[in-house]
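Only one chain is included here, represented as C-alpha cells and corresponding to the form predicted on its own.
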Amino acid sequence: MYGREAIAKIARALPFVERVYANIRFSILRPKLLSVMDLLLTDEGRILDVGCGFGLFAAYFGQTQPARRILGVDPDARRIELARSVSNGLGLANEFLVGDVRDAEVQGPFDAVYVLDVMHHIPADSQRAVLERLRDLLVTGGTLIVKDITTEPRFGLLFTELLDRVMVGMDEPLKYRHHRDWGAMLSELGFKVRMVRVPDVLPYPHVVIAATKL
C-alpha cells in the first residue's frame, strides 16, 4: 500500500491531536517525496528509524514493504506508546524503542537507517558523533538515508525554522548544515554518498541524502 491510501490509514489509528499532527507532517513530507526516499530503502531486512516520535513513518515505509522489519528509537515514552499502538493497529511487526540515538541500547546490525527532519535537532557537538554510531550499526553495504534541510535558499531556511520554532520553542537549539557539509562529513565517515533536492510547492528546502556504508 502507497501514498494517500497508506497515510489514510496512519491518521485513522491516531488520536484526534495526534491526527492533525501526522496531516500537518504528511503535508510537508508528501508521497512525491516518501517515494523517493522508500526507493532508496532495502525492501526487507532490519531497518532503524531514529526520532521516530509517533511511529509515522515506520507505518508508512511498513505498509509499502510488509517485509521490513523496523526499529523505531525515540526519547520521548508517550510517543513511543502511541507508535506501538499505531503499528499493532496496522498489523505491522514493527518495534520501538525509547532512548536517546546517542546512547540508546540499540542492537545492531541493521541493512538500513533513516533520519528524517531530526539532525538539525541534534547538538552541533553531537552530529558527527550521532553519524558514526549510525554508521556502526550499519552493514557493509547499507544505506543511511538523511532527510533533512539544507541552508539555501535563505528564504526557504527562515521558513523552516519559524515552523521549526512553533513546533519546539525557542530554548531548543537548532543546527541546520548545507548539504554539501554533510556529504563532506558522511564521506569522511566512510560513506559513498548520493544527494538531491526535492522541490515543493511550499518554500521547504527539502534535501534527501542517500549514504552507502563503504
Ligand SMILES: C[S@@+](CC[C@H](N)C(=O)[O-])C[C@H]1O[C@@H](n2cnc3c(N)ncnc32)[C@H](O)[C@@H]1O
The other form holds:
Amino acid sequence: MYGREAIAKIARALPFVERVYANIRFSILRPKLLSVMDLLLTDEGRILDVGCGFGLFAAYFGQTQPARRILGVDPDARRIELARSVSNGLGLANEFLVGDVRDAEVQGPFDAVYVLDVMHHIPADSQRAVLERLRDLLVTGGTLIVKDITTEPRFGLLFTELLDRVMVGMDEPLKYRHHRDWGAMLSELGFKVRMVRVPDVLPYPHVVIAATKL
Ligand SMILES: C[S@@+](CC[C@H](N)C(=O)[O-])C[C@H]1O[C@@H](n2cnc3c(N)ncnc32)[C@H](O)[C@@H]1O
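Complement to the form predicted on its own: the form predicted in complex with the ligand:
The complete assembly is shown below, putting the previous chain first.
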C-alpha cells in the first residue's frame, strides 16, 4: 500500500492533535517526495530511521514494503511511544528506541539509514560525527538517505527557518547547510553521493541526498 491510502491509515491511528500534525507533515513531504525516497530504500532488510519523531515515515515505508524491518530512534519518549502504537496498530514489524543518535545503543549493521529533516537539528559541531557514526552502522554498499533543507534560495530558507522556530522555539540550535557542503562532507567520509532538489508548491528548498557507502 502506498500514497494517500497509506497516509490515511497512519493518520487514523493517531490521536487528534498528532493527526493534524501528521497531515501537515505529509503535505510537506508529499507522496511524490516520498516515492523518491521509497525507490532509494532497500525493499527488505534492516533500516534505521534517525530522529523518527512519531514514526510517520517508518509507518509509511513499512506499508509500502512490509519486508522492511525499521528501527526508529528519537530522544523524545512520548513520540517514541506513539510511533510504537501506530506501527503496532498497522501490524508492521517496526521497532523504536528512545535515544540520541550521537550515543544511542544501536546495534548495526543496517542495509539503509534515513534521516528526514533531522540533520539541521543536530548541533553544527556534531553533524560530521553523526554522519560518521551512520556510515559505521551501514553495510558496505548500503544507502544513507538524507532529506534536508538547502540554503538557497534565501527566501526558501527563511520561510523554513521561521516555521522550524515556531516548532522548536528560540533555544534549540538550527544549523542548515548548502547541499554541496553535505555532499562534500559525505564524500570525505567515504560515500558515493548523488542528490536531487525536489520542487514544491510551497517555498521549501527540499533536497534529497542518496549516499552509498563504498
Ligand atoms: C522535524 S522533526 C522530524 C521528525 C521525522 N523525521 C519526520 O520527518 O517527521 C526532528 C526530529 O529530530 C529529533 N532529533 C533532534 N535531535 C536529535 C538527535 N540528536 N538524535 C535523534 N533525533 C533527534 C527530534 O526529537 C524530532 O523528532
